[in-house]
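Presented below, as structure tokens, is a lone chain in the form predicted on its own.
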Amino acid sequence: MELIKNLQWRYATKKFDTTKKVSANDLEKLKEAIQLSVSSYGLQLYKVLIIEDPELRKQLKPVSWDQSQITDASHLFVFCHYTDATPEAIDEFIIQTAETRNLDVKRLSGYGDFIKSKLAEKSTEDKTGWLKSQTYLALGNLLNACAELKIDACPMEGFEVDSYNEILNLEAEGLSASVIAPIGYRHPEDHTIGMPKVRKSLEKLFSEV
């Protein structure tokens, strides 16, 4: 199983080679992998920024705990969730579903109403947590795709959300940064290369009932 080999190869890269860039072709593959991610109800209520601009990343580095990956990696992926699951967003999804599957949109109206009713039951805090969690599903696809392409990545929560939102003007789009992932190629002097993975044993991690 190549996936297992790829997951054994990958690690959270701490030092990137600034001379190496991810190709446009590989970026398109990563974008498609994210596009195919699962999400609750299929809504995909998030947006992903792919930042290459070095000047912009210099602005983001101080509000990312001054971590070198922000500026040294080839690209920086910023996963952003929408701050609300609006009825309009759900209607848009229902219309897209009908068009994609060649269905009468009226046949799906009940499903749309069901989604709206379930989300209306959530508190504001719970809804925010739900929206944010969707981006982590997409992040997982990015990490797996990177591993297959032998592109290094480092998922990171160590950044100031409010500062990212301000610098990237996310609030104007109804978005908030959730999690980030610099991608590129490991530097041979990264001190974490080759460190054994620390994971719970299968016996401790799983119970079969």
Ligand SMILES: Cc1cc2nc3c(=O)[nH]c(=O)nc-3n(C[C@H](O)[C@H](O)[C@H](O)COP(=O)(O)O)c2cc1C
Given for the second form:
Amino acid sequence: MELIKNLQWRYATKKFDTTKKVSANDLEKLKEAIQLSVSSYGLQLYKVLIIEDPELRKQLKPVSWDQSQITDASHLFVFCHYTDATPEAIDEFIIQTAETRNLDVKRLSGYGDFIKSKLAEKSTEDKTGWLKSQTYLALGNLLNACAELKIDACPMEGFEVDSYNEILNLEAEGLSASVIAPIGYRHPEDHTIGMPKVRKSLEKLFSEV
Ligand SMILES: Cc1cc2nc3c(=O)[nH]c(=O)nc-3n(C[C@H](O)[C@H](O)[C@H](O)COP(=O)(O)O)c2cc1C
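Having displayed the form predicted on its own, please output the structure of the form predicted together with the ligand.
Every chain and every other molecule in the complex is listed next, the one we just looked at coming first.
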């Protein structure tokens, strides 16, 4: 299975080669892999910023635990979740579904109301956790797509959310940074290249009944 080989190839890259850039063609493929990600109800309540600007990344590095991947990678993906699931966002999804599948929007309004009622049951804290969790599914697809294209990446939570929100002016768009991923090409001197993977045994990880 190619996917397993790709997953064995990839690793959380610590040192990127600053001279290598991901091509525009590959970037489009990565965007499509994220676009096709699953999400709860299909709502996709997030946005992904792709940052190439070196000046902006220089600003982000000190609020990213000073991790060198921020500035050295080819591009920095910032997954941002909407801070609320508004009725308008649900309506927009219902309208798009009707248009895409050539259905009468009135036939879908019950489904829209169902989603709204389910979300209304969640506390603010639960809703934030739920909104944030959707971005991790997209992150997973990005990592797998990168591995297939032999592009290196490093998933990262080591950054200050509030500082990202401020520097990237995310609040104005109703967004908050969730998780990030610099992508590019490994530097041959990355001391973590080829380190054996540390993973729980299948026996510990699974329980079959
Ligand atoms: C949500 C998340 C956050 C992470 N944050 C960081 C980070 O800030 N910096 C870093 O170097 N690696 C980070 N990692 C990488 C993990 O340490 C790494 O994926 C894990 O140790 C498994 O190793 P592998 O990815 O090389 O197989 C993060 C991984 C995930 C999934």
